[in-house]
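Given next, in C-alpha coordinates, is a single chain: the form predicted alone.
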Amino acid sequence: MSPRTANTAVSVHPLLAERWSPRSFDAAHTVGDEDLVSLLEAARWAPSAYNRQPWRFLVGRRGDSTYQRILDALGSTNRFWAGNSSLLVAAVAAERLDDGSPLYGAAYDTGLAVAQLSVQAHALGLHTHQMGGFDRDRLRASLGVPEGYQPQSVTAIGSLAPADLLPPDLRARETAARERRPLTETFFAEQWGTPLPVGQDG
(Lines of atoms letter the chains of each structure in order from A and count residues from 1; the text may use other names and numbers.)
(Lines give C-alpha, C1' and ligand atoms only; values in the text may rest on other atoms or scores of the structure.)
Protein backbone atom coordinates (compact mmCIF):
# COMPACT_ATOMS: atom_id res chain seq x y z
CA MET A 1 0.00 0.00 0.00
CA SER A 2 1.14 3.49 -0.85
CA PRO A 3 1.40 5.95 2.05
CA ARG A 4 -1.25 7.95 0.17
CA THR A 5 -3.73 5.03 0.08
CA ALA A 6 -7.10 6.07 1.51
CA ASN A 7 -8.01 4.78 4.96
CA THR A 8 -11.39 3.37 3.91
CA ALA A 9 -14.05 1.90 6.21
CA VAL A 10 -13.92 -1.37 4.26
CA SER A 11 -11.79 -2.55 1.37
CA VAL A 12 -12.37 -0.87 -2.00
CA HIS A 13 -10.64 -1.44 -5.32
CA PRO A 14 -6.98 -0.30 -5.20
CA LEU A 15 -7.52 1.97 -8.22
CA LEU A 16 -9.97 3.94 -6.09
CA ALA A 17 -8.17 3.74 -2.76
CA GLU A 18 -4.81 4.78 -4.22
CA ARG A 19 -6.06 7.56 -6.51
CA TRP A 20 -5.20 11.04 -5.27
CA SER A 21 -4.64 14.48 -6.76
CA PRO A 22 -1.01 15.65 -6.66
CA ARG A 23 0.37 19.02 -7.67
CA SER A 24 3.96 17.94 -8.26
CA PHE A 25 4.33 16.61 -11.81
CA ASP A 26 7.42 15.50 -13.72
CA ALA A 27 8.08 18.24 -16.28
CA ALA A 28 10.08 15.84 -18.48
CA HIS A 29 7.37 13.19 -18.74
CA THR A 30 5.26 12.76 -21.86
CA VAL A 31 2.16 10.66 -22.52
CA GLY A 32 2.39 8.45 -25.59
CA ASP A 33 -0.36 8.10 -28.17
CA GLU A 34 -1.52 4.68 -26.95
CA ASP A 35 -1.94 5.85 -23.36
CA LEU A 36 -3.62 9.05 -24.49
CA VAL A 37 -6.18 7.15 -26.55
CA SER A 38 -6.72 4.80 -23.60
CA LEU A 39 -7.58 7.78 -21.39
CA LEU A 40 -9.96 9.20 -23.98
CA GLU A 41 -11.64 5.84 -24.56
CA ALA A 42 -12.26 5.50 -20.83
CA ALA A 43 -14.03 8.86 -20.87
CA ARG A 44 -15.90 8.06 -24.09
CA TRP A 45 -17.47 4.93 -22.60
CA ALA A 46 -18.85 6.63 -19.51
CA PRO A 47 -22.60 6.27 -18.89
CA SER A 48 -24.93 9.14 -19.73
CA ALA A 49 -28.68 9.72 -19.68
CA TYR A 50 -30.24 8.42 -22.93
CA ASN A 51 -26.67 7.89 -24.17
CA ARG A 52 -26.59 11.57 -25.11
CA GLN A 53 -22.87 11.86 -24.31
CA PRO A 54 -23.03 15.61 -23.60
CA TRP A 55 -19.29 15.89 -23.01
CA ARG A 56 -16.62 17.33 -25.27
CA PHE A 57 -12.92 17.50 -24.40
CA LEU A 58 -10.17 19.89 -25.44
CA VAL A 59 -6.87 18.04 -25.13
CA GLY A 60 -3.51 19.79 -24.87
CA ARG A 61 -0.07 18.20 -24.75
CA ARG A 62 2.68 20.17 -23.04
CA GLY A 63 4.38 22.28 -25.70
CA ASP A 64 1.42 22.63 -28.06
CA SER A 65 -0.87 25.64 -28.45
CA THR A 66 -3.94 23.94 -26.97
CA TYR A 67 -2.05 23.17 -23.77
CA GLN A 68 -0.81 26.74 -23.52
CA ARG A 69 -4.25 28.25 -24.02
CA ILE A 70 -5.75 25.98 -21.36
CA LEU A 71 -2.85 26.81 -19.04
CA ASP A 72 -3.34 30.54 -19.61
CA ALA A 73 -6.98 30.21 -18.52
CA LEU A 74 -6.07 28.69 -15.14
CA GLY A 75 -5.99 30.69 -11.94
CA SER A 76 -2.52 31.80 -10.91
CA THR A 77 -2.00 29.16 -8.20
CA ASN A 78 -3.11 26.32 -10.45
CA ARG A 79 -1.07 27.71 -13.34
CA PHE A 80 2.07 27.63 -11.19
CA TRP A 81 2.14 23.84 -10.80
CA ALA A 82 -0.08 22.57 -13.63
CA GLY A 83 2.40 23.71 -16.27
CA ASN A 84 4.59 20.71 -15.40
CA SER A 85 1.89 18.17 -16.23
CA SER A 86 2.06 16.19 -19.46
CA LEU A 87 -1.53 16.89 -20.50
CA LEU A 88 -4.19 19.48 -19.78
CA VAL A 89 -7.71 18.35 -20.60
CA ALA A 90 -10.67 20.74 -20.48
CA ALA A 91 -14.08 19.09 -20.10
CA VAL A 92 -17.05 20.88 -21.65
CA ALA A 93 -20.74 19.97 -21.34
CA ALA A 94 -23.60 20.67 -23.74
CA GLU A 95 -26.27 22.83 -22.13
CA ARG A 96 -29.16 22.21 -24.53
CA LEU A 97 -30.74 19.54 -26.71
CA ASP A 98 -31.01 19.94 -30.47
CA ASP A 99 -34.48 21.50 -30.07
CA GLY A 100 -33.10 24.15 -27.71
CA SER A 101 -34.57 22.76 -24.51
CA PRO A 102 -32.31 22.50 -21.43
CA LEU A 103 -30.14 19.40 -21.19
CA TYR A 104 -30.48 18.55 -17.51
CA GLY A 105 -27.79 16.36 -16.02
CA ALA A 106 -25.13 17.20 -18.61
CA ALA A 107 -22.65 18.40 -16.00
CA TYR A 108 -23.24 15.24 -13.98
CA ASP A 109 -22.67 13.01 -17.00
CA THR A 110 -19.54 14.94 -17.97
CA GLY A 111 -18.25 14.48 -14.43
CA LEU A 112 -18.71 10.73 -14.83
CA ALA A 113 -16.62 10.82 -18.00
CA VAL A 114 -13.84 12.74 -16.23
CA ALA A 115 -13.99 10.30 -13.31
CA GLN A 116 -13.51 7.35 -15.65
CA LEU A 117 -10.60 9.12 -17.28
CA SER A 118 -8.99 9.69 -13.89
CA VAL A 119 -9.33 6.05 -12.83
CA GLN A 120 -7.93 4.87 -16.17
CA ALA A 121 -5.01 7.26 -15.70
CA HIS A 122 -4.22 5.65 -12.36
CA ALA A 123 -4.41 2.20 -13.97
CA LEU A 124 -1.74 3.41 -16.43
CA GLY A 125 0.53 4.62 -13.63
CA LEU A 126 -0.37 8.27 -14.20
CA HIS A 127 -1.85 10.85 -11.85
CA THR A 128 -4.57 13.44 -12.36
CA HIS A 129 -5.62 16.63 -10.65
CA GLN A 130 -9.02 18.10 -11.52
CA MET A 131 -9.47 21.86 -11.24
CA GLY A 132 -12.37 24.25 -11.13
CA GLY A 133 -10.14 27.31 -10.70
CA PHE A 134 -10.01 28.72 -14.22
CA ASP A 135 -11.49 31.52 -16.31
CA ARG A 136 -14.33 29.93 -18.25
CA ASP A 137 -14.88 32.89 -20.54
CA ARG A 138 -11.19 33.04 -21.42
CA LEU A 139 -11.04 29.31 -22.12
CA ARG A 140 -14.22 29.52 -24.20
CA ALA A 141 -12.88 32.40 -26.28
CA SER A 142 -9.34 31.12 -26.78
CA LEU A 143 -10.41 27.63 -27.81
CA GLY A 144 -13.54 28.50 -29.76
CA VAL A 145 -16.05 26.77 -27.51
CA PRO A 146 -19.43 27.52 -29.12
CA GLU A 147 -22.52 28.89 -27.41
CA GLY A 148 -24.51 26.16 -25.75
CA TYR A 149 -21.46 24.45 -24.25
CA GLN A 150 -20.20 25.19 -20.75
CA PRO A 151 -16.61 24.48 -19.58
CA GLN A 152 -16.78 22.32 -16.45
CA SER A 153 -13.26 21.44 -15.38
CA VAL A 154 -9.60 21.21 -16.36
CA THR A 155 -7.63 18.06 -15.52
CA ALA A 156 -3.84 17.96 -15.31
CA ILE A 157 -2.42 14.53 -16.15
CA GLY A 158 1.13 13.29 -15.83
CA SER A 159 3.75 11.43 -13.86
CA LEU A 160 4.30 12.09 -10.18
CA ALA A 161 7.33 14.12 -9.07
CA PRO A 162 8.67 14.58 -5.51
CA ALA A 163 6.70 16.90 -3.25
CA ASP A 164 9.99 18.61 -2.34
CA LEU A 165 9.91 20.38 -5.71
CA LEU A 166 6.92 22.43 -4.57
CA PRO A 167 7.11 25.61 -2.50
CA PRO A 168 6.36 25.15 1.23
CA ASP A 169 2.66 26.04 1.12
CA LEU A 170 1.86 23.65 -1.72
CA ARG A 171 4.20 21.00 -0.30
CA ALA A 172 2.21 21.02 2.93
CA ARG A 173 -1.00 20.41 0.99
CA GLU A 174 0.70 17.69 -1.06
CA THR A 175 1.73 15.71 2.01
CA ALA A 176 -1.23 16.38 4.31
CA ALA A 177 -3.29 13.43 5.50
CA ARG A 178 -6.07 12.44 3.12
CA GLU A 179 -9.49 12.92 4.70
CA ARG A 180 -13.17 12.54 3.92
CA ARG A 181 -16.33 13.19 5.92
CA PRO A 182 -17.48 10.16 7.95
CA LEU A 183 -20.02 7.82 6.35
CA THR A 184 -22.53 8.86 9.02
CA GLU A 185 -22.43 12.48 7.85
CA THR A 186 -22.76 11.68 4.16
CA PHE A 187 -25.13 8.75 3.60
CA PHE A 188 -28.66 8.96 4.96
CA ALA A 189 -31.80 6.82 5.20
CA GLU A 190 -35.38 7.47 6.33
CA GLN A 191 -34.78 11.24 6.28
CA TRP A 192 -32.07 13.82 5.82
CA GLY A 193 -29.45 13.57 8.55
CA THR A 194 -30.37 10.06 9.71
CA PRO A 195 -27.28 7.92 9.07
CA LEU A 196 -27.66 4.84 6.94
CA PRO A 197 -27.30 2.01 9.51
CA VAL A 198 -24.50 0.08 7.82
CA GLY A 199 -20.71 0.04 7.96
CA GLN A 200 -18.23 1.80 10.14
CA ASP A 201 -15.94 4.69 9.36
CA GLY A 202 -12.28 3.91 8.84
Ligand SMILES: Cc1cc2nc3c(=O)[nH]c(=O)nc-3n(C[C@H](O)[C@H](O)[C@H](O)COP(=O)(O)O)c2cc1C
The other form holds:
Amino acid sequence: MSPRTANTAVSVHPLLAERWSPRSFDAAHTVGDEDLVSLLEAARWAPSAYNRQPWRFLVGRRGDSTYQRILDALGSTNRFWAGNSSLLVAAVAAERLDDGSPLYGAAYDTGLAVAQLSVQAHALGLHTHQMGGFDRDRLRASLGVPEGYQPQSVTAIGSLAPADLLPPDLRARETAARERRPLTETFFAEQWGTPLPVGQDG
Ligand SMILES: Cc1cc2nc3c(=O)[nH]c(=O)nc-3n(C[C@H](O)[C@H](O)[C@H](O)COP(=O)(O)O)c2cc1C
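What would the structure be for the form predicted together with this ligand, rather than the form predicted alone?
Next comes the full complex, and the chain you just saw is listed first.
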Protein backbone atom coordinates (compact mmCIF):
# COMPACT_ATOMS: atom_id res chain seq x y z
CA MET A 1 0.00 0.00 0.00
CA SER A 2 1.45 3.38 -0.96
CA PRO A 3 1.20 6.46 1.28
CA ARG A 4 -1.14 7.85 -1.39
CA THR A 5 -3.69 5.06 -0.84
CA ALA A 6 -7.07 6.26 0.45
CA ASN A 7 -7.61 5.73 4.18
CA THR A 8 -10.98 3.96 4.22
CA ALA A 9 -13.14 2.56 7.04
CA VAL A 10 -13.30 -0.80 5.25
CA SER A 11 -11.46 -2.00 2.19
CA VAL A 12 -12.47 -0.78 -1.27
CA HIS A 13 -11.15 -2.03 -4.58
CA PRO A 14 -7.46 -1.15 -5.02
CA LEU A 15 -8.22 0.50 -8.38
CA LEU A 16 -10.28 3.06 -6.47
CA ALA A 17 -8.26 3.29 -3.26
CA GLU A 18 -4.95 3.72 -5.05
CA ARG A 19 -6.04 6.21 -7.71
CA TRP A 20 -4.75 9.68 -7.07
CA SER A 21 -3.96 12.76 -9.12
CA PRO A 22 -0.24 13.43 -9.47
CA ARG A 23 1.49 16.38 -11.10
CA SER A 24 4.82 14.68 -11.72
CA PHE A 25 4.65 12.77 -15.01
CA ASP A 26 7.41 11.02 -16.95
CA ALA A 27 8.13 13.23 -19.96
CA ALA A 28 9.63 10.29 -21.88
CA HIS A 29 6.62 8.00 -21.54
CA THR A 30 4.20 7.38 -24.39
CA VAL A 31 0.89 5.52 -24.43
CA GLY A 32 0.61 2.81 -27.07
CA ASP A 33 -2.36 2.51 -29.40
CA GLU A 34 -3.89 -0.46 -27.60
CA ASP A 35 -3.82 1.24 -24.21
CA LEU A 36 -5.15 4.44 -25.74
CA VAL A 37 -8.11 2.64 -27.29
CA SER A 38 -8.68 0.83 -23.99
CA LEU A 39 -9.04 4.21 -22.27
CA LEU A 40 -11.42 5.46 -24.93
CA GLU A 41 -13.54 2.30 -24.74
CA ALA A 42 -13.77 2.63 -20.95
CA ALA A 43 -15.17 6.15 -21.43
CA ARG A 44 -17.44 5.18 -24.33
CA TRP A 45 -19.13 2.43 -22.33
CA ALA A 46 -20.09 4.66 -19.41
CA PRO A 47 -23.78 4.84 -18.51
CA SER A 48 -25.75 7.95 -19.46
CA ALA A 49 -29.31 9.18 -19.14
CA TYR A 50 -31.42 7.66 -21.94
CA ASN A 51 -28.10 6.35 -23.33
CA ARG A 52 -27.67 9.76 -24.95
CA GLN A 53 -23.88 9.65 -24.59
CA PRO A 54 -23.67 13.46 -24.56
CA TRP A 55 -19.87 13.38 -24.35
CA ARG A 56 -17.26 14.01 -27.00
CA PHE A 57 -13.50 13.99 -26.45
CA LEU A 58 -10.55 15.73 -28.02
CA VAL A 59 -7.47 13.56 -27.62
CA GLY A 60 -3.89 14.83 -27.88
CA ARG A 61 -0.68 12.82 -27.68
CA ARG A 62 2.42 14.67 -26.48
CA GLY A 63 4.13 16.07 -29.56
CA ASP A 64 1.04 16.45 -31.72
CA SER A 65 -0.84 19.66 -32.43
CA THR A 66 -4.01 18.62 -30.58
CA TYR A 67 -1.99 18.10 -27.40
CA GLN A 68 -0.29 21.46 -27.85
CA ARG A 69 -3.55 23.29 -28.36
CA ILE A 70 -5.12 21.69 -25.26
CA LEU A 71 -1.94 22.48 -23.29
CA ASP A 72 -2.01 26.09 -24.45
CA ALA A 73 -5.56 26.47 -23.10
CA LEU A 74 -4.58 25.39 -19.57
CA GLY A 75 -4.10 27.86 -16.75
CA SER A 76 -0.45 28.65 -16.12
CA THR A 77 0.09 26.38 -13.09
CA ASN A 78 -1.63 23.44 -14.76
CA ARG A 79 0.29 24.09 -17.98
CA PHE A 80 3.57 24.00 -16.07
CA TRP A 81 3.23 20.37 -14.96
CA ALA A 82 0.71 18.89 -17.40
CA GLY A 83 3.06 19.24 -20.36
CA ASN A 84 4.95 16.15 -19.21
CA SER A 85 1.88 13.93 -19.43
CA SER A 86 1.59 11.48 -22.31
CA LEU A 87 -1.98 12.40 -23.24
CA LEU A 88 -4.25 15.39 -22.76
CA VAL A 89 -7.94 14.60 -23.15
CA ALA A 90 -10.55 17.35 -23.23
CA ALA A 91 -14.06 16.19 -22.31
CA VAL A 92 -16.89 18.12 -23.95
CA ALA A 93 -20.62 17.78 -23.22
CA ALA A 94 -23.54 18.46 -25.53
CA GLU A 95 -25.84 21.18 -24.19
CA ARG A 96 -28.85 20.56 -26.44
CA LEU A 97 -30.93 17.74 -27.81
CA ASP A 98 -31.34 17.37 -31.58
CA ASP A 99 -34.52 19.49 -31.46
CA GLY A 100 -32.60 22.31 -29.74
CA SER A 101 -34.14 21.88 -26.29
CA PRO A 102 -31.81 21.89 -23.26
CA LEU A 103 -30.05 18.65 -22.45
CA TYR A 104 -29.95 18.41 -18.65
CA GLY A 105 -27.43 16.18 -16.96
CA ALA A 106 -24.89 16.08 -19.79
CA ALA A 107 -22.09 17.31 -17.54
CA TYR A 108 -22.96 14.59 -15.03
CA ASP A 109 -22.87 11.91 -17.74
CA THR A 110 -19.60 13.24 -19.15
CA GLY A 111 -18.05 13.14 -15.69
CA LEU A 112 -19.04 9.49 -15.42
CA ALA A 113 -17.27 8.77 -18.69
CA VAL A 114 -14.11 10.49 -17.45
CA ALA A 115 -14.33 8.54 -14.17
CA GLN A 116 -14.43 5.28 -16.11
CA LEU A 117 -11.47 6.40 -18.19
CA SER A 118 -9.51 7.26 -15.06
CA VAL A 119 -10.13 3.88 -13.43
CA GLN A 120 -9.16 2.10 -16.64
CA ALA A 121 -6.00 4.19 -16.76
CA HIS A 122 -5.11 3.06 -13.27
CA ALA A 123 -5.75 -0.56 -14.28
CA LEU A 124 -3.21 -0.02 -17.08
CA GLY A 125 -0.62 1.30 -14.63
CA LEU A 126 -1.17 4.91 -15.68
CA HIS A 127 -2.14 7.95 -13.63
CA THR A 128 -4.65 10.67 -14.45
CA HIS A 129 -5.14 14.23 -13.28
CA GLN A 130 -8.34 16.04 -14.18
CA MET A 131 -8.36 19.80 -14.54
CA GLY A 132 -11.03 22.46 -14.58
CA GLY A 133 -8.45 25.23 -14.74
CA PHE A 134 -8.40 26.04 -18.44
CA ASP A 135 -9.70 28.68 -20.82
CA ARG A 136 -12.87 27.21 -22.30
CA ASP A 137 -13.19 29.83 -25.02
CA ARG A 138 -9.60 29.31 -26.10
CA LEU A 139 -10.02 25.53 -26.23
CA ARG A 140 -13.28 25.92 -28.10
CA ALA A 141 -11.74 28.25 -30.68
CA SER A 142 -8.48 26.40 -31.22
CA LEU A 143 -10.08 22.99 -31.62
CA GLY A 144 -13.30 23.95 -33.39
CA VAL A 145 -15.76 22.93 -30.66
CA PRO A 146 -19.15 23.87 -32.14
CA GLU A 147 -21.96 25.86 -30.53
CA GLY A 148 -24.07 23.63 -28.33
CA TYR A 149 -21.08 21.80 -26.86
CA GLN A 150 -19.39 22.89 -23.64
CA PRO A 151 -15.84 21.89 -22.62
CA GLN A 152 -15.98 20.34 -19.14
CA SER A 153 -12.50 19.18 -18.18
CA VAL A 154 -9.03 18.33 -19.39
CA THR A 155 -7.42 15.13 -18.13
CA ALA A 156 -3.68 14.60 -18.13
CA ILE A 157 -2.74 10.93 -18.44
CA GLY A 158 0.70 9.42 -18.13
CA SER A 159 3.25 7.52 -16.14
CA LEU A 160 4.12 8.66 -12.64
CA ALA A 161 7.52 10.32 -12.09
CA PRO A 162 9.22 11.08 -8.76
CA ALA A 163 7.79 13.99 -6.78
CA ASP A 164 11.25 15.49 -6.33
CA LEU A 165 11.32 16.43 -10.01
CA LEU A 166 8.74 19.11 -9.18
CA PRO A 167 9.59 22.58 -7.82
CA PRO A 168 9.08 22.92 -4.04
CA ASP A 169 5.53 24.33 -4.09
CA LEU A 170 4.17 21.61 -6.35
CA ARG A 171 6.22 18.93 -4.59
CA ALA A 172 4.53 19.88 -1.31
CA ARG A 173 1.11 19.42 -2.92
CA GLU A 174 2.25 16.14 -4.47
CA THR A 175 3.18 14.64 -1.11
CA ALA A 176 0.50 16.25 1.11
CA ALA A 177 -1.87 13.88 2.89
CA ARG A 178 -4.91 12.96 0.81
CA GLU A 179 -8.08 13.97 2.61
CA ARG A 180 -11.82 13.59 2.34
CA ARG A 181 -14.82 14.87 4.29
CA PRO A 182 -15.84 12.23 6.88
CA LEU A 183 -18.47 9.61 6.04
CA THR A 184 -20.73 11.04 8.74
CA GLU A 185 -20.81 14.46 7.07
CA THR A 186 -21.36 13.06 3.60
CA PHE A 187 -23.93 10.27 3.81
CA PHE A 188 -27.28 10.99 5.45
CA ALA A 189 -30.48 9.16 6.27
CA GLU A 190 -33.85 10.13 7.77
CA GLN A 191 -33.04 13.85 7.58
CA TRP A 192 -30.48 15.94 5.78
CA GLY A 193 -27.48 16.15 8.05
CA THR A 194 -28.29 13.02 10.06
CA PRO A 195 -25.41 10.61 9.52
CA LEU A 196 -26.20 7.22 8.07
CA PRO A 197 -25.55 4.99 11.10
CA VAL A 198 -22.93 2.73 9.54
CA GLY A 199 -19.21 2.87 9.07
CA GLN A 200 -16.41 4.47 10.94
CA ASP A 201 -14.20 7.03 9.40
CA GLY A 202 -10.76 5.78 8.62
C1 LIG B 1 -13.50 18.49 -12.34
C2 LIG B 1 -12.14 18.55 -11.71
C3 LIG B 1 -11.38 19.70 -11.87
C4 LIG B 1 -10.08 19.76 -11.32
N5 LIG B 1 -9.29 20.84 -11.58
C6 LIG B 1 -7.99 20.80 -11.23
C7 LIG B 1 -7.09 21.81 -11.69
O8 LIG B 1 -7.44 22.70 -12.46
N9 LIG B 1 -5.79 21.72 -11.28
C10 LIG B 1 -5.34 20.73 -10.46
O11 LIG B 1 -4.14 20.70 -10.14
N12 LIG B 1 -6.17 19.75 -10.03
C13 LIG B 1 -7.47 19.75 -10.41
N14 LIG B 1 -8.31 18.73 -10.04
C15 LIG B 1 -7.79 17.63 -9.20
C16 LIG B 1 -8.36 17.69 -7.81
O17 LIG B 1 -7.75 18.76 -7.10
C18 LIG B 1 -8.12 16.33 -7.12
O19 LIG B 1 -8.82 15.33 -7.78
C20 LIG B 1 -8.56 16.39 -5.66
O21 LIG B 1 -7.74 17.27 -4.92
C22 LIG B 1 -8.52 15.03 -5.01
O23 LIG B 1 -7.22 14.47 -5.11
P24 LIG B 1 -7.02 13.00 -5.67
O25 LIG B 1 -7.57 12.98 -7.08
O26 LIG B 1 -5.54 12.79 -5.64
O27 LIG B 1 -7.79 12.08 -4.81
C28 LIG B 1 -9.60 18.67 -10.55
C29 LIG B 1 -10.40 17.53 -10.37
C30 LIG B 1 -11.65 17.45 -10.95
C31 LIG B 1 -12.48 16.20 -10.79
